[in-house]
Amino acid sequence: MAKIGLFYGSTSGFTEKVAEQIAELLGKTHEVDLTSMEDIGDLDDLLEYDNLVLGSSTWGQGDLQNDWRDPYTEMDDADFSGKTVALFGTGDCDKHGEHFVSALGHLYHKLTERGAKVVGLVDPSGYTFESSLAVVDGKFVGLPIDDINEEEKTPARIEAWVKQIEGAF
């Protein structure tokens, strides 16, 4: 099997929380190195893997997580052809939910654009929002969670998840 790098952004520590349970279920079928992008030298410490899993919360208006600031410009003179990449990332639907989880839609654009392929979609029935940046073509591009007013269902949907993407690496 592949080797897996999970990079995360996390500043209220939830998509931290998301990051070590997604680790930890891949863990069983895969080996995953898992790293706060905090921690990253740079862009050439998520090039090194062929198979990424992505992750950040959205914050203001859709943006992401502070630390993937310099890493997602770095982006712009990255090719990503020939990696798979899944994405996650944390939000609050109540409060946010005209940019839910936008961060994702960010991402997903630029990687797609440097030829990445982006798996783990996920239908956006169940979830309550207004909008998000993250649906592409009636799907979310990869897992939402919010944490603050859904936590029960936190545990099934990264389940069904994880065995969603656990297949493409």
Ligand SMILES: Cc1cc2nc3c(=O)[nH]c(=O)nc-3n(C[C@H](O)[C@H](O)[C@H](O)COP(=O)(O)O)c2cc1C
Contents of the next structure:
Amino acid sequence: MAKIGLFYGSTSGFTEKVAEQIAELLGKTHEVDLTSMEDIGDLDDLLEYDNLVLGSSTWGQGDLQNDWRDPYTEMDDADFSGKTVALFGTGDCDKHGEHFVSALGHLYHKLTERGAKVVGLVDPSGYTFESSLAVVDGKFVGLPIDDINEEEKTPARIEAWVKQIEGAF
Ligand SMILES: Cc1cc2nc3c(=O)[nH]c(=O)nc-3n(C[C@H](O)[C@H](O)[C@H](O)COP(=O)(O)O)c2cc1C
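Rather than the form predicted alone that you just supplied, could I have the structure of the form predicted together with this ligand?
Now the full complex is given, and it begins with the chain already shown.
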């Protein structure tokens, strides 16, 4: 069974809660190591894994969560070929609908440019937002969660997405 490194950056706890729920569900079929980006040493902690689930909330004007900043820069020199990555993130589609979960877009481009295979794309038709860097070729490049405006949809979204990605690892 493939071991999965699940890393998340969370400022006020929303993404952490989602990460825990994903870890619990994915843990039924895979061995999952759950780590906050606050607690990693450097990017090497991620690169130990060939299977990754990475989560970030979006801050500022479509930026990555703070704990991702240095590792994101370190990614410039990293090789992700042979790695399978699934992305998830939280955001606010109402107040920040013009940059909804855009952090996932930043991660997606950096990772795929360095050889990663990204799995777990999501159809945007179930979401209401203005624009997002996380939509590439008509799909979200990972799982968007909005616990501020659409909390009632979160459990089903997570469950469906975990089912979608579990076979890819
Ligand atoms: C100052 C500020 C800026 C934000 N910017 C964005 C944004 O650009 N896009 C977005 O989707 N959400 C944005 N959000 C919403 C957060 O991403 C959302 O509250 C998220 O769930 C926080 O997750 P965390 O507690 O795990 O960090 C912003 C929130 C604040 C307070």
